[in-house]
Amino acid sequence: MTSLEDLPIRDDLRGRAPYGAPQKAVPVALNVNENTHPIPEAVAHDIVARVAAAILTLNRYPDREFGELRQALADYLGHGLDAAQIWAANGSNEVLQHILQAYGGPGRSVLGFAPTYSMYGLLASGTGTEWLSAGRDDEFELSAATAVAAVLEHDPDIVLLCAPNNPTGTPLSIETIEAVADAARGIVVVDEAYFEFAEPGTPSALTLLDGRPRLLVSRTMSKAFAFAGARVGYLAGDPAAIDALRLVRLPYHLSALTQAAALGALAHSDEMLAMVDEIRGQRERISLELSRLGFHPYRSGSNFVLFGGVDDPRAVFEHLLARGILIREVGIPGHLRVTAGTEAETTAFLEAIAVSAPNGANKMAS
């Protein structure tokens, strides 16, 4: 059988692996920061709907330009922000995709802070962009001071901006994301991904965008909207920005059907978002109850927990496993990170993980 490596793939692709997270069917999936509550049924219906009037028209292109969902998109991040600073597409990685297809590329780089959401290094390598790491500060925090010293130590064509931080869940003040929008020559991205998780009150960076046409602020359907599976991604920021990602996208890259979901979705909003308070209070007993059996959670304003404080990790994640919870291992030594899900899936975690406890009151069965 032909191998990977009998093919003529491009020199800088061999030896990496794609991305992807462990898919086993358990009870209790808490591994990918999904939403894990359902979508409510009266919003499915209607979505339903949508979907189905938009089956009748397959034969024709989508709208290229997607401008009923630019506009709804500008409506629900308010701002004052119009459809033609808005961009969409398949999930916000095919985002980022796009951002690097447009500012990136052979000669460029690409800054971020290590660790930090997986794909951006991925994506760095599949456009040709040369990825930069830099490090963080003590508890994976990011310092307005730290972050500019590596923007003007690297001058990178790219500043990918994680708030709050994928997998460690840190928030990113918007005093460090002003600070590096202000120093960088060029693009300066943040992925705001778990935003809606941030404590009530927190600024988003688009508060930032006006008079900074360089910055843009990446947002995504899949975590707060529990739409994981309809794969919607999208950004706000200055329309000519905005005008190079139709440089590389393809042709009608949204769907009829994509297109129709996320407007039945945006068009009840609250009733998507009214699960996100009680994430969040999942979120913290989390934390607490984690802190109280010995690990040391990590400060977060996303919908998971990174805790360390792990002997064995891959032990930990087996014997969760066992007992049909399914947790992540994110590659740093020592630690593991958790979705919080709903009260019961919390609950299942919480009973299975205590007999890991590295406070001695409870050990791992054998």
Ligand SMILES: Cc1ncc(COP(=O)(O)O)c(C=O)c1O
Second form
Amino acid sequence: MTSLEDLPIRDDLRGRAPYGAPQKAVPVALNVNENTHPIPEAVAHDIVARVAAAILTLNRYPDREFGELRQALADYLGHGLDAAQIWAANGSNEVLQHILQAYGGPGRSVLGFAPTYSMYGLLASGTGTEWLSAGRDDEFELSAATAVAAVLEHDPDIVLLCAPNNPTGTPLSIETIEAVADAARGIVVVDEAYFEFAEPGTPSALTLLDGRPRLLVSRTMSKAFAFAGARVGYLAGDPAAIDALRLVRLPYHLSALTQAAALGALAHSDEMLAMVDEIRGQRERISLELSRLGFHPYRSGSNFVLFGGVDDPRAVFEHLLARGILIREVGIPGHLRVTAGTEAETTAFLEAIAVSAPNGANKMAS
Ligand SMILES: Cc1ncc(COP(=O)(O)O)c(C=O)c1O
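What would you give as the form predicted together with this ligand, now that the form predicted alone is on the page?
Whole complex next, starting from this chain.
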């Protein structure tokens, strides 16, 4: 059989591993930060009706500029944004890829703050952009001083700020974002994939867009919106900065079915986002219980919790998997990450992990 080694693959892709979060059919899947609550049935019916209507026009290409969807996303975001300031694609991964294709590429660099979202490095290598990785402060925090020092040292073409950060959950202050936006020469992307899970009142980087044409804020419908399977991510920024993305996207990249489904979900945004408070509550419960068990959970503004103090992450991962609970090994020694699930899923996780806890199983009952 032919192996990859025999094929004329690009030299810079040789030896690289693809994105590979395990996809296993388990009763309790808490490994990829999805919203584990299903879409409300009434909303699902409306989405189906809209998709059914779109099917009747599938002989034609979809609206290449997805005007109605852009308007609906602008309305959802608020902040006085209009449709010309919005971009969208098949997941925010594709939005980020468009940015790297347009503003990165061979001879250019992108800076991130590790540990951070694993796709950033892969998107960099896929687009031939040099990946530069800077460190964080204690507890995976990122102060304005640390971030700006790295920007000045590396002078990257693109900075990727993950706010809150995956896999650590760490919120990023608006002061750090503003300082980076003002210090960087190139494009600054704030990835707000988990923004809706932040503490109420947390300012979004959207508040910094005015007068900053190189600042781009990406969001997704995959997380709080419970729409991961539909693949819809989007971006807000200056109309000119967004116009550049039209040079690299494939024609008609958002299918008519995707556009119809997203419009349906956005028409019911209140119902789609109804579980966010509940998920935040489960996240707090996880953090509290994990500390009581003797683990070290980190501050989280997302729908997941990273925790340290795990002697043997692989053994704990396997122990949970054997009980039908899938969480995530994120490659940080002594750490694991878990998504906040429904109350029942969270209970199953907490009960199962209590056995492996530094403080012992009976802490759970106390
Ligand atoms: C920080 C961050 N950004 C972007 C994404 C991509 O999400 P999607 O492509 O589903 O919008 C994820 C997914 O886990 C993420 O954690």
